[in-house]
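One chain follows as structure tokens, the form predicted on its own.
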Amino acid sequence: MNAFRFLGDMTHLFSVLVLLLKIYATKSCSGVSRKTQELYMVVFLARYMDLFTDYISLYNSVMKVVFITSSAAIVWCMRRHPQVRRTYDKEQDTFRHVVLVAAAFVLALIFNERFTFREICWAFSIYLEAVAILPQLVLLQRGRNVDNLTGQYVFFLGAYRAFYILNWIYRYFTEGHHSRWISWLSGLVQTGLYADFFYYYFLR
């Protein structure tokens, strides 16, 4: 654990408490893609399947059951809330997320570290990440008009990447030049998502 680490978890949780009060307070989801909602849970179940087999730490264990808990709620409050259910905006949210998983799924089996199912799923689950977000930048293009808990929830998602970058570099010269190129290229990736809509957001 490293202060870049810790606040990537932060901005990280900040960004899904966030979310959760746009939905929970206002009753809606508005201009939130469902499609990339959906992604990330699968992205924490594939990542976090050792919760009950390998144990860490207490920090690392409740952050995992938190970001799997709340991104279940967040895609069922989306799918079988009453109200919140109705708010949903499917003619908008059209991105055919089913690709991003199968691609990720291919690089995963091809470009791994070791050909295990954990090793497999962990690359499954970093490859997904890192294009995620893409059905919600589309979306909020298409929207035009973004409301402002839904533009700081995204930002809040670029700034944990940005920091893990930073938590990456730290242990790389604190750590015997540890890295794992898997996560280094897909975090770039993902953070490049994030530019343009840091500056539009920022000009805001």
Given for the second form:
Amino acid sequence: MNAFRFLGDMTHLFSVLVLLLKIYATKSCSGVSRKTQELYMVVFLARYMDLFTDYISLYNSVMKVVFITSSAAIVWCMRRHPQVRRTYDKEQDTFRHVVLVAAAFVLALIFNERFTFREICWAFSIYLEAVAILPQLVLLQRGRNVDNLTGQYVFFLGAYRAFYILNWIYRYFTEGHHSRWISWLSGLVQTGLYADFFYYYFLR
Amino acid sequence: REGSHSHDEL
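What's the form predicted in complex with its partner chain like, now that we've got the form predicted on its own?
What follows is the whole complex; the chain from before opens it.
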């Protein structure tokens, strides 16, 4: 564990907590893309399948449980919570996210570290996470006002992946040259997608 | 850990 990765995990955790706070405190999810939240839940379920089989560390297991439960809680709120679900603007959140799931799955079948169920699920989750933010970015660009909490949520999500890129560079030079090209390329794509959001976010 | 190809990152 290096500082970049820890900072990345904390920033990621913080982004999820900011979103939960916004939804819980304001009882509203206006401006939040439910499709992006559903994609993130699929990302965590596909990636943390080894939660019960591979024990890596207490930190690793606790964080996996936190990410899975928080993303499920957000999706549940946006679908089932009587007050919150009314504030979801369905007509605005129109991105066909099924296409993203299918594309990530096909990519995972072709590009993976080993052609096993676990590795294909892992690669699928990495590719899907890289594009999961798209419905949210489309919603932000459509919406007139980017409310602060949603803007901060996307900002922290972008920062988390940027920290991970520093983490991969650090590990490359300290731990030897293991092939992490799946993580690297997807991480670069993911951070790149945020670039235009950061541009508008800071100019706003 | 790398040998066992387990992914130790979140």
